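The data below hold one chain only, encoded as structure tokens and taken in the form predicted alone.
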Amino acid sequence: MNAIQIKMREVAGQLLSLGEVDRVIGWEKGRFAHQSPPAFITDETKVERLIWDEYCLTGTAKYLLDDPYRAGKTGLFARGCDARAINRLIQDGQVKRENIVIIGICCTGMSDSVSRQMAAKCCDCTHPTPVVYDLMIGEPVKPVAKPERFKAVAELEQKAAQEKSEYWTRQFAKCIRCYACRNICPACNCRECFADQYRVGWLGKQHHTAENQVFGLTRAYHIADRCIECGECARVCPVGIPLMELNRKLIKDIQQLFGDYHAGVDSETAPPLGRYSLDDMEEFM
């Protein structure tokens, strides 16, 4: 048993026994050795279920939305990506900071469940240390710039318009509209998604490439300056659509237009597309 796991169980047990929280969200061992899904602990005698290993891939913050009107506080184990997701949810008015006890964990990256190499989502992580927390476990790691995360985007930008169109048409032709990308994303937190509305003209229910593209592009633009780059959308996509390439194209453009902005680093700074300044670039006009 590693030191982080021992500390996790100790902290969770104390919080539950003292009544400071009425549930703790972390990870537990799954059915298979390479799976460590989310765990929801409400009893201090059950904290031994909590684990920390290389397969704790799933983000924890989105589960704060499962019951937004519940009484009591929630203890949440949060890595760098989870902490940014919490800030995202706070800024969007989806959760209240005072209702969460954040137990930060300094993360060095998770492993892919198949290859056992570092997961793609972790290779490009810029904030391995939680940016917000009440308690901290582990040694902090400094933020890393990781400009190479835009490499695939830059290569695609060099292609002709027709090639780019054909590339994304092929990708979205694979989409089965399962909405896993939306359901796992902390920036996708609308109470009712446009894809679920029955108003004529929003989005058809047909399963074909054009409708898939409408959904994918609308979702990407909706979270353009709110994406925390956790990579969960691409990780859970059952057909392997490189969704982070699309997200990072918009992030790259936003950084070029509005400066070095990273969503979710705090809960106060307004996203660039949600504010106006006379100094904004107007090259498109």
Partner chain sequence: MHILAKANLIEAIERLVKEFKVLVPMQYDGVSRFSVWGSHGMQAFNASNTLLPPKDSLFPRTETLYAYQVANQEITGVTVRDQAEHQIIFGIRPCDMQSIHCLDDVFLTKGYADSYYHSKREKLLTVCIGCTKSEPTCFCESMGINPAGHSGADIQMNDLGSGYRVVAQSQSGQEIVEKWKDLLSQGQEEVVAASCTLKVDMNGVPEMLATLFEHSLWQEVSRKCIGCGTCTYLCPTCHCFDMDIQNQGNQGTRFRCWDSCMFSDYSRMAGGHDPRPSKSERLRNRFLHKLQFFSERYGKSLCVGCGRCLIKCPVHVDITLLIDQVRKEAAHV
Second form
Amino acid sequence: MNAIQIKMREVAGQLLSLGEVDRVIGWEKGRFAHQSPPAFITDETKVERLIWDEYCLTGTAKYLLDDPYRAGKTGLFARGCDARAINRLIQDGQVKRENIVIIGICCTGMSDSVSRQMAAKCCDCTHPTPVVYDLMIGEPVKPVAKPERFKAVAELEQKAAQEKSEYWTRQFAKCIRCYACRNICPACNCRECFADQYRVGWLGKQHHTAENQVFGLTRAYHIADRCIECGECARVCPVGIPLMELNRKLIKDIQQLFGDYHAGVDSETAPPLGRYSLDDMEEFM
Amino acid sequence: MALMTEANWEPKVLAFCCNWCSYSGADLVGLNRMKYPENVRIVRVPCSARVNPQFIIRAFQRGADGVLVAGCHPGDCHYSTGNYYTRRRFLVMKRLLEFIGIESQRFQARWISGAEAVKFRDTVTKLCEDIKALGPQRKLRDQK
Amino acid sequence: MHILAKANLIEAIERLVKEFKVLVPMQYDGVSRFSVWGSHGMQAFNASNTLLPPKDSLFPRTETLYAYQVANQEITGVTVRDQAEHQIIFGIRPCDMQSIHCLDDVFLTKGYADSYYHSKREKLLTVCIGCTKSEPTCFCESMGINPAGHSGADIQMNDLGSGYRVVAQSQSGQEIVEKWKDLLSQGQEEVVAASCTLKVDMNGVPEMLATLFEHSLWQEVSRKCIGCGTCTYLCPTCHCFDMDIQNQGNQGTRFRCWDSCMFSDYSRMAGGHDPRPSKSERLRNRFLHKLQFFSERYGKSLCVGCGRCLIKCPVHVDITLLIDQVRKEAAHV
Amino acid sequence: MRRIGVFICHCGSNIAATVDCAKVAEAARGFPGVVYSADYKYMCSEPGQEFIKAAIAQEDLNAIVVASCTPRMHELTFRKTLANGGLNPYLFEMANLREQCSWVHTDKEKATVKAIDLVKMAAAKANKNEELTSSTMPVHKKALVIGAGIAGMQAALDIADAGHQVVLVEREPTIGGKMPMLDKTFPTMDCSACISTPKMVEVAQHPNIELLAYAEVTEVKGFIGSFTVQIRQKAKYVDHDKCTGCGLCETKCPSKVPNEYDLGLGQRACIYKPFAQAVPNKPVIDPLHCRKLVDNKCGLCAKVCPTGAVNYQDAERLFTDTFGAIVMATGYDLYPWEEIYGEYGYGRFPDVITGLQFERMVNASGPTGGKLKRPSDGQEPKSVVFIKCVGSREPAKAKGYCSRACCMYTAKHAHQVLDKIPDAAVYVFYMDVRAAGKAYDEFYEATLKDGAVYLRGRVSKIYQEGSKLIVKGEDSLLGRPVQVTADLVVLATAMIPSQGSRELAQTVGFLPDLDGWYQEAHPKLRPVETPTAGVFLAGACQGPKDIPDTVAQAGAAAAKVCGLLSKSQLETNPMTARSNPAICSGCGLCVAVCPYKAIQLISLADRDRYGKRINRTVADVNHGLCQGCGACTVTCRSGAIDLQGFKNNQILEEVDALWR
Amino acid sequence: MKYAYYPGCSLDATGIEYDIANKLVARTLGIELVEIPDWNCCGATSAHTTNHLLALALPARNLAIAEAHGFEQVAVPCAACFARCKKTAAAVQASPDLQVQISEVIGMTYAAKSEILSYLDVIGKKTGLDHIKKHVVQPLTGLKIAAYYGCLLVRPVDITQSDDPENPMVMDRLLQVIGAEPIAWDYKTECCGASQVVPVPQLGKKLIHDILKNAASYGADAIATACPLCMLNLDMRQKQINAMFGTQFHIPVFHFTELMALSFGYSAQDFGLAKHFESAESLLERMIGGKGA
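To complete the pair, please output the form predicted together with the partner chain; the form predicted alone was given just before.
Next comes the full complex, this chain leading.
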């Protein structure tokens, strides 16, 4: 693992000292061994803080949105999911490609900070190697089709309506409306989220199961054709709601209905729900 | 409200109808004095592409027992491409609603032209019968 | 000294259920919280603490304040919804017990008592169980709290292995001990007190913070924060709320619900001005409220060291690390 | 909260029969925002409308709900009533109690419950209605007609006669299009030049028409009422002001090249008029073949020119102008049969020609002076075979549609051969004869009587045997193969959109159909309009058609343009989308779904959260183009773009009202 | 290049000289032809006029054997067999349940994966023209030849997928490479009457007459074909045509591989030139100095 870490520090040091970027976003150690939160390094003497271990779980791309109009360029360490997140942000017009120096890292999967096993999102990862980068660290690997990642969805689909209804009602009863799933998601880059627009009345502020479900369903539909399957929403949810099952259900349907489409793999192909085809499946005749 | 007590529960079905085709199709049912159950309430929208899937979630949350989205046949849209987007959006939304436990009969999307009065009447009548069989919709209901 | 054998625990609780709504630590679907005795889930007495704090028994997530009627453009009837029931939080930990005291300061002192909180607080009894082991994230000792127990609880129990030592610390606590008379036995076992592995030096911190308002450390710490509400909604002492109307046409209800100072629209004013425009101001505000403002106003820290925010913060913002950094920065300001 | 007045109509007994209108009115009084409610026998009648106006004044109402028939019937009527009553017409909602309640239900009690719900929905929406005013857009009283064939000329003349300015743009050096190439026109057999050249002259002399021949449209911006168009006129190398059209230069020019106008049957000089009666009747120089321009030799034409009009340094000129309306009249071309039809020899046999080449030969001003000759040896053909549907009705390898005019012009050609060559034998291989116009079938019958032999069947092969062409086919009525020895074979080739018409459609901003013909807004109800407001269609560019239909369509398009240009301002539909820059994140998803390209991303000067000046991208809706379909409002996740009159909160209120 | 080789009944009997010539050409060009073991008749016209399933099963069996032996490409010299095999492959690819049915009938699985090529395509398309030119030792200079394709090699277009149905050029290019002069005549793809010449002689013979007449009108010294039945009709029946129409046609007809063999230096005896009805000796003598005689 530390071969990558040494390379990361070397590259970050160069970029900062040459002034190519005025900050680098990577990961650093937290207080405990299983914590490697994002790190923001602004001067080359501090690159020693950068680390690469099995707990670098948080996505780095969405931090580009914190101050979208800052002048300087950002050096961004990007694993497979971060690269797709960058494509996502570029395609949504929130970030300009020329403002980022992408340092791709061929990721081999991270560990869950509680179970210490391979994190769920990494088991299901199809594009471990970054799809867009300026320079690359590690051995590139071809994308892996992992159809079994839809297994949980397929099982749930077979269940009776009542059972599915109870399952999701119970899950969303746990929701504490902390909006961590929305704030970590690279596909959620609205300037003002529908959940915050109380005057329009999309969503009540009350914390109870019905409003939680409306928020969960609406957010799932909003990112249906743009979710890059980075799995962060499910990871950061403090009460463990299986949000990726909702997203995977939509992704599976969209791929079956409108042909193979992987969000964020390139920044040209428009998301399927924003286009149409004359010979789309006809179910409403 | 008499309708709301569970004993003599009468289903309430919401229908979003596009102004140029299905709304005028619904009018034509009236002109021909054809009959269908009283449970349907029609909301007029300029085009089926105006119907936001969030309206459907909202209807079920407030207590709708069934929802219908009706638009022009693909190719006939007054705004040329509106219903192509409607088709994609509700192919996906229909499956999501089923996935969270709303019975498939409760949400229907249909292409109904301005001349297809019979098709509108039959669609609505069948929808109401299915919903009566299924019973009241509890799924996303607000805690009262 | 009274001993309640673990075997009699269920019976003891059953006796309270008649008069009180007993809340016990329960675990289901991966979430531990204080739920009504007998509801769905597994008891979690031996867990160190619940994920969700007990505060929602006193300060509910969503609470209807009053209902109103409207007739031809005027409000005709307003009925206040303020019925509280007798509750017992059974198995509260000393840190959460201290958090209730913090909430008492906010809602009941300084010249205004919140009636909704007050009516619930009057009818609340607390049975505190001391901690026998601490989590790596616990640092209540550093916050001046004794993991073994808390004087503010009505009854203080300590786990002795086969049973619990029971000490009544208030009149109503004594009444409960009376009810358990036949279940109690006598014994002299020593209480084994847990101690926190995570230490942080709190003294002088409020004063240090007063000098660091403009310091750049707030940008540093807040860069990785994603502005979600996890820390505030898991924190036992956070007490911010928002109010809105649920309009039902001719009638409706006014309710209050939890809000988080970390949200981007929390302090946005009409016209779009926001005194705390970015997350660095917001994070600074939360830490200063926890560690400085509250102690300046009420003389005690608003952080009780329960460690919940350390566990669940998606990006591991750590209040203890911050305190260490504050000490370092204050040294040479 | 609004002060709403609810008016329940009995519609005689149509509603009152199955809905207790008084009960609905009484219930309506309890709805939020409703301060006045009444029921009346005929709301849409004169007294009904007066009743509303009176109520507005007395009760100080600021929103009206009328529960009567379908809004598709009387929405406009009641909007006018509000306007007369001093209220903004868009503070108004209708509940459809007739077509969608009383007429479709029988149980009065349930129908009344439903009626109350429908009124409650309307009132809930009315509560959130806002005052909308339609803005206006300037209309430049000038029309642009692209293509100066018979369609373009007729449209230009009709618009100009109505007193409007017209700019007529034509790509070729002369106007007139295909019609002057023809000899006779069916069914009256009057000479084509005699009825088209006068129109060309009329166009050239019309005070309101500015003719730009030898020019192409290169760029079109803007929208209905103000299209900004850039036109590029190619270099003519002849100053048409000085030139008198004497034609001396044409006779002197040494280098001859095949004349495109004669489809390769005739020659022309490098300084040339496509044909004698060309308009403008002045030559242009062919830059590709003129020796002077290519390798700086010769220069004879400049020497002989009496007025010194020749200028070898001439350059192309750019014009930019603003127009209120555009008429597309780009016409058709013939299908390149040589690429596909191996059975007819892939174009190897010179005596296999197209209908247009036949026209050029029989045309008196044509290359053969009206004499029918075999291109191979110039002999007069004694046996002529016509083959119809070459490329048309051939979905397998060419075009699936019928090109409409070939049955008639083939009958005409057969008639002309029998006229010009008394002892000639004429055979026509056909599938069907489609002669549906006025006096068309009679014309076909006459041709049969003249002795044309119609053989029902397709030709399977043509090959050369000596100087003759052997045409092998089948007579499906006799069920026998047939072989004809022919001197000349004329193919009735399919019509296709003119070359470059697809790119031009993209430039102007509308879509051609799958075959490349311009897509009309509605095949039956709006045949001369395109979905893009302000762009109209005339003639064969919209689909194959003959001259009578073309002229009729040109007149229709002109009428539409005159309707548009008669107003100095265009009232825009106020119920259009509007984007809120405060919420818009500039993601651009809405831009792609708008069928009218009415949304574009613009740069907005703004301040970031610390007050620093920044520029950020937001969506901006052009109210002239937006037709109010609302597709963008659903694509916009944050609801920044909303449709006025059908806003998100209005529809949510309507939905919520049902379950309050 | 290695091909499964399906000779078919004609090349085993009446068209034997075509088979020999094919093998000589293959040997020279280094193409390995492996005859499909235990092949059966493809059914030709008689099968598909009697039973549709049989007409598909017969060729399917041959192709299944070829597939079983791992051949990705099958060379089919006879035009009729080529058409039948192509039709079978297309039908099976189009419908999975037909594939199951046929596999049951022939007792083997037939996956319709292998590529079916006429021998003309094998030589004319798959082996490069310059590779062929290297082996031409005796170019047939001055020999004006009418390349005759017939119908089954080029029609129906979507099944044969080989050349332009109206004006094919594969054989013309081959003839050019071996030094001959292909003529641009009109009857390249007109039908030779095939088996109809027997039951409906006046029609069949007329068709053959027209072909010969058109070839003669362009001064063809010989006609080249790539189908044993066309060869038979054009070569064997010239005497009957002359008798019937009073014409004097004596145009030798060759299989295109016979001409190629000659250009590669083989002598007439090496392949059955003597078996031709219209004697070709006089022509060859004139052309290549009598070496072949």
